[in-house]
Every structure is written in structure tokens, then in C-alpha cells.
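First comes one chain, alone, set out as C-alpha cells in the form predicted alone.
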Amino acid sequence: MFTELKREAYEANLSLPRHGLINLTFGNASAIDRAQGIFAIKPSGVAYAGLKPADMVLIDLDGKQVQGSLRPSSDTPTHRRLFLAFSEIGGVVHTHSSHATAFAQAGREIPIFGTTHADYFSGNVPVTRKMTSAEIGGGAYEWETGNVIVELFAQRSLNPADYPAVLVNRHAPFTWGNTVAKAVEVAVATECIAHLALMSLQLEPELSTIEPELLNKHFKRKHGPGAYYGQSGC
């Protein structure tokens, strides 16, 4: 049962250090059943060269564990928070990729200073604000960092769609998407935009952002009704 939801899990957390976004075995992806309210996760700290499908932990939207042997993924909630608020989404991504997590850890936002980045986003790369020492060490770590997530898009009335990443401060990036395999591409162009803006503001640190029209240009031809990028029906 749910062999196909571990399989996509199981391929998705696969490609995250295939795609230089992983180190050691931080980082995580996770892919959801909406009709049966299951998703699948990696299991916590399982090598990412010795991990197979059958090892994806489900969990269902009560936060219980309905399969597997191994326990879930230490960001099991994070991940269940943004499912449970995120009602579109049908995979979740984090990692600790080097530049997108060296904005977090400064508590920086992605600047958008091009259309690489406005291919993706309707804007920056938003940050969350610090989490409080009673959210950090009251016993429910990780569903607090869904919260403070979940916050920050309500606060700036943000549509995860036009925005489909976010850095928790101190900490790295998630991604998501309608898929998890979308969730990966988006957090594989999360890494580079943040490389990029790194190399621009080297060489021009006062580097303004993209102009409206332009970056209204490169988002809307992928995204939205007007869409014209990429193949009908693809």
C-alpha cells in the first residue's frame, strides 16, 4: 500500500545530494497522498547511499506514524505544518545548501536581482523572523518552525505559489511545489539564485533589485493563467 507515495518520497530524497544540496544526511524531502491525508518521509538519519523506498516512514495529518519501522525524519512536523497549512502543496523539501543557508543563518532575505530568480519567485526569497527561546526549547521544536513559517506568509499576506521557498532564520531553507519532485527543482534554483545574488553583491554591493516589469515578465510567462513557457499540456 502507498507504494507509489514511497517511491516518489524515496526518488526525491535521492536527487537532493545528487544535486549538491545535501550534505552528511541533512535534509529531508517528503511527498503526500491529499485523498488518503498520508505522507511519506526519510526515515531520521538513514545514509542517504543506503536508503530504499520501503524505508519511507508514512505519517498522516495527526502527525501518527500509519507505516514503517524506522522512525520519521526529525522535521517530520515542519513538514506536517506546512502540509496542514499549505492546502495546494503536494511535497515539502529542506535542505542545507551552502549560499541559500548562508542567507538564513544571516537572516537575510534572497534579494531578486534577475530573471534567473524571477523564474521562479514573485519577489525575494523571503526569511522568517528568530524563533523565541520558548518556541526553541518548549518540547515542539520543529512544528514551531512550521509555525513561524506559516506566520510570516499570513503576516505579509505571501501566496505559496508566487513564493514557493522560504529561509528560517538561524537555520536553511524549504522548499515545496505541487509535487515533491517539483519541491526538489525549486529548491535545486533556490541554491543557485542564492549563489548568484552572493556573486552580485560582490561585485556590486549597492546592486538594486530587478525592475517590476521585468521580473512581472520572466514570473508570469511560467506562472498563472497567461503561462506561454514550456510545452501545452506539460
Contents of the next structure:
4 protein chains.
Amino acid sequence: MFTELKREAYEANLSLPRHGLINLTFGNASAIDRAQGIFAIKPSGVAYAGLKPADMVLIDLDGKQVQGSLRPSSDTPTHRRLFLAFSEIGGVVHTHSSHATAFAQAGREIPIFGTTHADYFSGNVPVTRKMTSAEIGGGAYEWETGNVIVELFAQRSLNPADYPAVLVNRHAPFTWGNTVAKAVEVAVATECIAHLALMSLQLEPELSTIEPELLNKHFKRKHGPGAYYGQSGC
Amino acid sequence: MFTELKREAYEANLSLPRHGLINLTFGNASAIDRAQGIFAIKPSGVAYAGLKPADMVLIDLDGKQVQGSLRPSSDTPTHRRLFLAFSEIGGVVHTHSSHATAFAQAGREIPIFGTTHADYFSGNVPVTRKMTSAEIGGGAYEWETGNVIVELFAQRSLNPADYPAVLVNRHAPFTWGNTVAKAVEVAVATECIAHLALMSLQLEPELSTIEPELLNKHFKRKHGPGAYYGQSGC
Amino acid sequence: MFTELKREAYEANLSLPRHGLINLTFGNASAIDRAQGIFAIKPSGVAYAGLKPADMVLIDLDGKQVQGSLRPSSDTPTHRRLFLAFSEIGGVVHTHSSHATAFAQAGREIPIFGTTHADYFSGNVPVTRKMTSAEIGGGAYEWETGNVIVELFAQRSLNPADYPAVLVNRHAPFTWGNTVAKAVEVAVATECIAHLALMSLQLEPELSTIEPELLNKHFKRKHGPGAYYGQSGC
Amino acid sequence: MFTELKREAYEANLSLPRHGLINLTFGNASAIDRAQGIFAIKPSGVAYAGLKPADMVLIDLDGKQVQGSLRPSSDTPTHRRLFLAFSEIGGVVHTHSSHATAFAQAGREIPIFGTTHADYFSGNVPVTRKMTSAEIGGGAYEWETGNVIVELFAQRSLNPADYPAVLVNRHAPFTWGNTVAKAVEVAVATECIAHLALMSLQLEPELSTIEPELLNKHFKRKHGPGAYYGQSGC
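Having seen the form predicted alone, could you give me the form predicted together with a further copy of the same chain?
Everything in the complex follows now, all chains and molecules, and the chain you saw is the first one.
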């Protein structure tokens, strides 16, 4: 069972190196079946070339492996934490895509400098605080990675639908969407806008972020009740 | 029935991701039949993979959709504005190509630093002023985007044939040509010279633009009555 | 004889241009049979396109060519020096991959700014001192290149398993691993983290390296008795 | 006749976009038959996709077109000037490859920062002075482009075999070799070392060029009577 769920997760994982977002085995994608409370995720450290849909590992929201002979991605607890906290998302993607990761390593938000960014995000791509020694070394590092993301969104009252990506400080981006395919699309967009922002900063180190009207216009063209981009209203 | 026009527009749209100018569905190309006053443009938000020539949407110069079951690109009013103002152009291309978009986000012209640039442009690639809140939020955002381009060319008396591209501030480039295929070629050149200019500025932050004689020589090698580049005289 | 060893070395060499690590004929990979004290290495200056497994040259640890009609890579003495000094490594890779080479040319370590780096290295990727005129001109340049690497690891008590790459000052990276395939993987990772570091420095010129807890956590996730990344315990 | 000469020139021209050195139709390659004093060069402004060996245009050293129905590359007089001045070269390549062109636009030599560079050049890649208005506008622009190159090599007593490339100020690189295939290889190397140099300068803006011993060692490994790189002695 869960054949379709595993196929979706599989295809999302395979699309990551095809989009140039993944080197080696850095990165993973997961898709959740909300009705069953089960998500499918990539096995840990397996080369993309040999991956099959049946290799996807099934995990429930308590963290129990319910199917699959391979060990799940070591980042599984981060995915689980996000699925628990952000109840409307259907998929999570983690990459070490180069430009977005450069911002994460530098501990900086990706500033919103143009409409490309505003087509996907309602503001800067946020960055977490650094994790504490206790969080890192206490035996639940990957779960705590999810916690610092959830903490940031709670403290700043960010809606995950308006901010579908985060940079984990010193680490790399996580993205999400109503489906895992959408989470992949956001991962592509995140890398793209990080590249644009890096070059814009090179041209104008003190560049200000875009005007609120333009931000709202572009975000709303694609999201919400008034959206008119694409073939459907959302 | 405009089969050839739709095929031209289709092929131009498909060539954009092939040239590395487009990520996801950012970007669109259109071709006009001047005799009929009808242009063909990409449908909105449709993936390039599934696009067919018959999917191209036909629009007249009053903005009425005259053929096609899909919704046209949300940027259609910008294309229409340019076709109306620049009466000699046969095609328009819009991309978010990365280096050109970095200049647009920074609100800077692409300075003319070498002969590669002068082979296509008679000076810096101009950048529009920022749009006002009224222009953005007044319900005709994409039409107003065209207006700020037209205003810039009028105020500075720029000939669209000598300056076949513009950067929309905070947004990205638009290019044009006597055919849509030529507009694609200019889009490739615009991205290329933006990349060259960014690196030249990294080497020499105060670099001056090229000498007028060299600019004229290279531009005239390829354009106008004395042109001797290529196999025909123009 | 040594058919498998030559095949491993051949495949590692061929994978270098496929990973974008090699331009022209810059670079080489070797694999050692520790029981026999024989290693297989690429012939010198032969185009990758025409390379065959049988072209690999066999060299013993005294530097004697024991098989092969072609001249071995001119960097063979550097590989031999590393095999002699680092008794647990099974393969060596040398590339001129662009971002790592930029750090080597600048004589700078690749600073450890994030978890991508810590997945492979227990600290900064070290850089050798410059070579002396005597070392360069004394007739054993490539052997001396190995010597400055070995000297650096001895002086700083670096374990080659914790630091599986080095930058030779003014030159380029060498990497290693328990197999030559692993040395290729480290070469890919080295180029990747050099790219990340360069961009991180562009964003934050004074960026500090990562906190020791995070470094240890990520390195230990993948290495040593407590490793839990991938499908086996090491 | 000259079938072989035209095939060599054709293959060199086709390899330029394959190596990523050429966008659109920027660039050209030529091969000379020294015994007959005839060279084959690309026709002007013809797309690479449709090019055939028979399209190559034959020109003699007086500049007369001796075969071919198409107009030769507009840069033909520059090639001819180089063939006349540098009597030992067999092929010339001109590209607008991005990193090398950035140095040309900035009017800066490519500084020799490492051994990759020294494998091909006996020092910095030189840059010409800017051309005068008379040289640009006097009706023989492309011939004068060759003249400023020849003037530079004469004034600084540079041997074209030791410095097989030049940057034309505000324009782009020209490279050469004993064959046109070698000139293509040097064009690849020139782009590669320009990329390395740009990044090295980003890391260390005041970086000094490499020590003379290391420069000589690497250049001599590959060139001249003591060369030991590759399978032959030269």
C-alpha cells in the first residue's frame, strides 16, 4: 500500500539532482498522507542512481518506521517535526543547494529584492538562530533542528504558507508545500532567488528590500483568492 | 489561421529554457502579425514540457482574446503595450535570466564595457524608474509595467531598434526585435553582457564605459546601411 | 593481473570530468593494492575520451613502473609519497577543480562554515606552505610536492582520515580515501564546500568557523563507531 | 582542394560552443596551410548548427578570398595579421568566453597565480593598449586590431610560443598554437585560468603572482626540450 505516496516521494527525490540542487547524497524529500498520518522518505545515504520507489521508507507521526527494510534519512525527525507543526503542508524538501546554503552558512536571511522572490514568498526567507550545545549534543539533534524552525515561525508569527522555506543556521534550506512536488518547486525558487540576491548585493551592498506594494502585488498574483497567475485561481 | 504565428511564438518560448534563461515558468515570448494586429503569446503558468503550438493564445491590440482556451500569460498587457508603442518590433521576450535580473533588482543599468555589448546595443541597457503604488495597485499593473518602459524611451528619446532591451526596476528584463527569434537572441545577449559587466565591475569597480568610437564601430558593423557582419547587409 | 585495480583507477579517472572537476587533462586518480604494494595510475597527458582500463600504468612503492607501455602521470611521485605516508588510504585523486584551486592559489585554507563541510572534514581543509626553490628545482619536484603535504600533516598532527584533502599552495587540491571511489567523492565535496565558502565570505568577510559541537556532531554522524548516516555503521 | 584544412578549421569552430566558449555566433577559428600561404576561416554570422566543412572560406595572406561563396568572418583581417607576424603558428581562435572577456573589458592582464596558468603561459596573459579613434574608424578596424597585438608583442619582446594568448582591450581574447586544435585548447585554458584568477582576487585582492621557479618548472614540464609531461617530449 502507499504505492502512490512512495512514488511521489521517489519522484521528488529524483528530481533534486536533476534540478542541480543536490551533490552526492546531500538532501531528501518526503510526502505525507494526512489521512493515515504516514509519510514516505528517502533511505539514508543511498545513491540517487540506484533508488527505486519501493526503497522509500514509511514513517508514522510518532516516528515509528512502519515499512521499509532500509534505514530512513538521518534527517527524518526534522521532517516529522515540520509535519507535526505545520498541519497544512503535504511535503518537505531538504537540499544543500549552493547559493541558499551560502546564506545559511553566513546566518543571513535571503533579502527580498525583486518580483521573482515575491512570486514565492511574502518577505525575506528567514534564518533560524544557532542551535545550542545541548540541542546539538543531547541525542535528538535532527528533532531539535525541526524545533528551532518551529520556534522561529511561532515567535515571529510567520504563516508557513506565506513563507514556504527556511534556512537553518550553519546548515542549509528546508522547503515545503501542499504537495512534495510543490516543495521541490519552492526549493528551485529558493536557490534561484538566493543567487539573484547574492549578485544584487555585489552590485549594491546596501540595497533595500522591495516596496510593500510590489511585494504584495506579486505574491497575491499567485496566491490566495485574488490570484490570476496560471490556469486555476490558486 | 495564424498557424505560423503560433508556431513562431511556441518555438521562441521553448527556446528560453534551452538557453538557460528560464527557471520554472518565469518568462514568456510573443510574436505579432502586424497586418492583422494580432499577437500570439504563451498561456499563463503552463510547464514548458507540455506546451504545444496550439496552446498559444491569440490577442488583438485592444487586448481581446481572439483564440485559445487557456488564459494568456499574466504579462500579456506589458507585451501589448510594447507592441503599441514600438511599431516596428515583431516579437517581445520576457525572462528572469539571472545576471540581467540582478541588475534589475539593484535598479542599475547594464553598463557598456566592451564590444560584445556594442554588437547589440547602442549604449547601456536602460533601467526604468520604480513604479508608484498607484501603478502597482490600481488594477492594471502589467499594463503600467509597459507604460514605465514606454515613458523611459520617450523621455530619453531612445530608439527601440538601438536599445532592444530594458530592465524593469525590481523585476527583470524585456527584450524585442523585428522577429520573436531576434528577441530571443537579444535576451541571450542581454544575459551574457550582464554576466560580463558584473565580473568587470568586480575587477574594476570604477570602470568607465567604452569609448564612443568603439561603440559606434561595433554597433554599425552589425546594424544599419554600412553593416558588414553576417551574410546580408543588415 | 591487477585487472580489477586498473578498472577501479580507470573508472575514477573517467568520473572526474563527468563531475565537472577536470578541464582538458588536468588531474589524475590512482588506486593501490596494499597487499602487493602496487598502484594503478592514469598515463600522462592522455585525453579522457580515448582512455581504456588497460592504459592504466602500474607502479610499485619504490617508484618502479611494473606494467604499462605509456608514461605514467607526471604527478605519480606525489601519489607514491602519499601512499607511503598515509598507510590506510586506498586511493588518491588530484584535480584542478575551480573553487578549490582558487583557495590553493590564494594560499588559504577552506574555512569550515557549515554542516556540508563537517560531513566530510573535521576542520578547515589545510593548505601547505609554499615550496622552496630547492624543492621545486632540485629534480624531484613532484616527490617534494608530496613531502610538503606529509610535513604539514606531521607538524599539525592531522589524521588523514579526519582531513581527507589538502590544498597544495599555488597549485590545487589532492584528496584521498579508503578507496579511490571515496577519494573521488571527497574531491566532489571539496569543490562543493570551496564554492560555498567563497560565497559565504562574499556575504560575511569576517565570518567565523562553525561551533565545535556542530562540527563534531556532523562529522561523527558519518564517521567512526557512533555513525548513523547511511546504511552501514561506517 | 584544401579539404583537410577546411575540415580542421570546421572542427575547431564547432568545438568552441561545445566547450562553452561561445554564445550565439561570437567567435571564430582559422587554420593555415603554411606551404600554400592559405588559411581557412568561418563564414561571418552563420549559426554553428548549420555549418559544414565546405562552408569554410579560403583566404590568402594578401587577404584575397580564393574560395568560398560566403563572406568570411568579419575578424578575418585580425587572423591574417597574426599569421603574418607570428610565423610559427598554425591556427588562431577568437572567443568572447566570459571570464577572459571580463579581464579584457577591464583592461587587465590575467595574473599568473598558480600552476594551472603556468602549464600554458610563461607569465601573465597580456592585454593590449586601447585602440585610437583613427585605428577604429579608419576603415581597417580588424587589421588594426591585429596590429595592436603585434605591437604589444614586439615592444615587450614576447615570444608567441611562450604567450599563446592575448586580451584585446575592451574586446576579448585571441589565442593561437602550432595547430588550430592547440589554439582551441589554449582558449579553454585561458577561460579556465581567468575564472581561477577572478576568484583568487576575490579571496586576496592583493595576491602576488607566483614565484619564478614554480612558473618555470610548470611551463618547462610541458614545453621545450626538457618537457616530461604527456607521451612525447614536446
